[in-house]
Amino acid sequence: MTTETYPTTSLSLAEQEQIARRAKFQYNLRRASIYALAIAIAIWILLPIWLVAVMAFSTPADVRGFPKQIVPVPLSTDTMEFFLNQDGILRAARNSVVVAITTLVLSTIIAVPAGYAIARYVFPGRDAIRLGILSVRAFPIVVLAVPLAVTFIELDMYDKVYSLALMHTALTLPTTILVVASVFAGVPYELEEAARIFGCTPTQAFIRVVMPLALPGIAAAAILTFVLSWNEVFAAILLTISNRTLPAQILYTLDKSGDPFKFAGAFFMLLPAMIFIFFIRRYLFSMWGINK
């Protein structure tokens, strides 16, 4: 009776160390590449914001000068004061805040139950409703804005802040509903069932179990809604004259303004969205399991 023997290969200690060094080098290279890519993306996003902020807090002479400064030296509020003192700017900024917050509240109030129903319940026409919600975004805004302008004039709603908020709600609601529906779809249904087993009603299970888990995603949808409303300009131009929002007011005076006005206006347009994201950031961090 014979037994077969198979050749065995054994690596020397030097070869094992070489393989370990090669694997460690490849790991460090991949890690460095990821960090380099993240830094490049951050610079790509933050550098224009920084340059706009520098110009907004430089003197008008420095704004018009060349080359541009990297740091505002001397630090000056003359450019911002020049912008804020322009006729109609503060009123337009107030209108933008009112419209954006109203749009956020209305869109969230409607999108939460609608998104939950689409994500959780199976009913006739659910796919058609999804397609209908999505198809609203396929129409150019001019298709919606011009008929609405005529309707608002007939109903004495033209050039009103609340009518513009309703228009922005109609524009942002499809996106908000789809985002919120995807958030609710990511919450396991078994958690609701467990809550009901322990005595919760469907409403209590939704409030106590589903909402806390979905809140980060709802906050992200709220940020998107706020930013979309704050930056929207076409409907604001068509539906308002004396009650323009800030983007519409800036666009109206842009061709008659110099560089200080443009840079200060760009910074002022960025500021509310950045402040809003700062206060709601903990909900965004919690989406990745980070406590802040």
The other form holds:
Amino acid sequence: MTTETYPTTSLSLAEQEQIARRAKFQYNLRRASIYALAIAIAIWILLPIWLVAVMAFSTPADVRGFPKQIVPVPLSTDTMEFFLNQDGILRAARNSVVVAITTLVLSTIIAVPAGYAIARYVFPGRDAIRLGILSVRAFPIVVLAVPLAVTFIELDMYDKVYSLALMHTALTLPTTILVVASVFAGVPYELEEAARIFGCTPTQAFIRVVMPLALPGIAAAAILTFVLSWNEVFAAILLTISNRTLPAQILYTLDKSGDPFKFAGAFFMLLPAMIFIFFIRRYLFSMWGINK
Amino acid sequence: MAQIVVQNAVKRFGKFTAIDDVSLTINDQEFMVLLGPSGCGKTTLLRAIAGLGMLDTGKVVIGSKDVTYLNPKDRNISMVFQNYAIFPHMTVFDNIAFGLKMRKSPKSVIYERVNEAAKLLHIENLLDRYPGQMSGGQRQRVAVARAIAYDTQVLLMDEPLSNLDALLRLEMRAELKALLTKLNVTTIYVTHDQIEALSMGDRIAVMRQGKILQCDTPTRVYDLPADHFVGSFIGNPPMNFLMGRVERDSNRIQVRIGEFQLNPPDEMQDILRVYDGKDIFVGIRAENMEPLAQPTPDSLQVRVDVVEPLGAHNLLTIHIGSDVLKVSTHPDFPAKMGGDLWIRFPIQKIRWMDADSGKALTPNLEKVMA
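Having looked at the form predicted alone, could you now put up the form predicted together with its partner chain?
Now the full complex is given, and it begins with the chain already shown.
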């Protein structure tokens, strides 16, 4: 046991130290660049949201002025009030909430059994069904626009809130089913088997063991469905005239309105997504295996 | 009484036959080990008995009830899973109580049973905890406690120790054995670890490619392997196999290994006569060969390739012809790498086997079984 260099290396002590120092520098550099990249991405996403929020809470005069502010001084709810008092906005917001909640409920009711079947069972036509679910997304809704409108008119379902909810359910189901399936796939099958050994029927095992473990993930999927419906604009424009949802209403009046209306509308549309992401963050993290 | 009978069980997965016409009887309160390499069908057989995977054909009887097509919950069985499978959203208490609650046992009974099981597994102080806050060894204990608290006559265990680290496994092995002798349950224990099988089982069923090759007590499986595979799978080191040529010398059958001649005992003479002029396997365990430092007329001279001191004994690697053998010696035995050594073969300890089928040649089945 000596403190000298190993006989196999021909490098001097100073040279070895230099190599070690260089390796450390490179390691630090790599870490620094990863952080820099992460910060850049965060700014890329957060900055527009922040600017929209600043505008929404500035006075209408400030919104029209130039240069724009970075912080809302003076803080004012005038712009938001102006937006909310516009004709039809509150009604549209109510429609949006009704459609989104109906979509959430229908979508979850269908997606839970469907997702469970896809996650757990190997049945004939399983891959075909999977593909079929995805293919709903493969058709651009523009292609379906005319036949859809015609069908809805013929069935006397045109311009109804519930008919838009049905449409949104069809649109969100692929995403919801696949998310729910991945949630169920994350619950070890052995747990279900254990439940069945210790006295459960398959249904009881599902209710007592699988559901409690899958619930957070299913809730996250449901909220995602809500946000998807809330943001959806094309089908909303297509299928409603008097019963417009919020994005349809905003889009409809966009070219006739000024900057304050646009910023306030943008902020209002952002709200549910931000609130819900804040609440489901924990579940999303656990789904992705990140520890806070 | 809970005797378990499996009759002509067959289970296929597509073209792969996982269980190939297996029949097995496990006596009441017996500890039966299903042992074999991965993919041999041992877990599939256990799952068929548990009701977690239906057989294609065949029958499973537990006690006096044909359970072949019953749900697991109607089979009156209990099970310990390889990955513990304890419920993460329940406390340890609720985990152990789960089966009893499903059975709608009275609260006082549940409380009593859970505490009793927890005490047996030394986890009384963990009852309020959630599994997420526990180590692997503790979760294992919860899984076993849950299984015994359910209080059934049959206990199934699917590689329960394989996820524990080596030291803990050793500790749990002894503890489990002690625990199970107290419980008077019929146990089926699946493992790929032959030492676990030898140390715990009343009987071992050695499986390979969906078939049971031998079902016998640990000592018999070890000393009298039914074929080449069982001999080489069980024991550490595995049984040594030499190629021997059967020859007739005057009226006696001899087995020649190189220049060296073995003289099979009288009861083997008739059986080996059939193999006159053919090769057979000569199987012998490392500890059954007698190493000698000096030559004797009945010993074979060999060269020592490797000496491995293992504490309690030394393991020597030697070769005879092209066959490599392991010989275990007393640690004081003077053997040097590259040195010479003489080996004497105690003829009664040799297991003779057909070179093609690998099956052990035995004079008379009754005699061996006796």
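Rigid core: the largest C-alpha set superposing within 1.5 Å between the two forms. Here the structure is a predicted model, which is why all the values come from computation and not from measurement. Residue numbers count along the first chain shown, from 1.
Considering the two rigid parts between these two forms, is Pro202 grouped with Val99?
-> Looking at the motion between these two forms, one finds that Val99 and Pro202 are grouped in the same rigid part.
How far, in degrees, does the smaller rigid part turn against the larger one between these two forms?
-> It comes to 10 degrees of rotation for the smaller part.
For Ala20, what C-alpha shift in Å is seen between these two forms once the core is overlaid?
-> The alpha-carbon displacement, core-superposed, is 9.2 Å.
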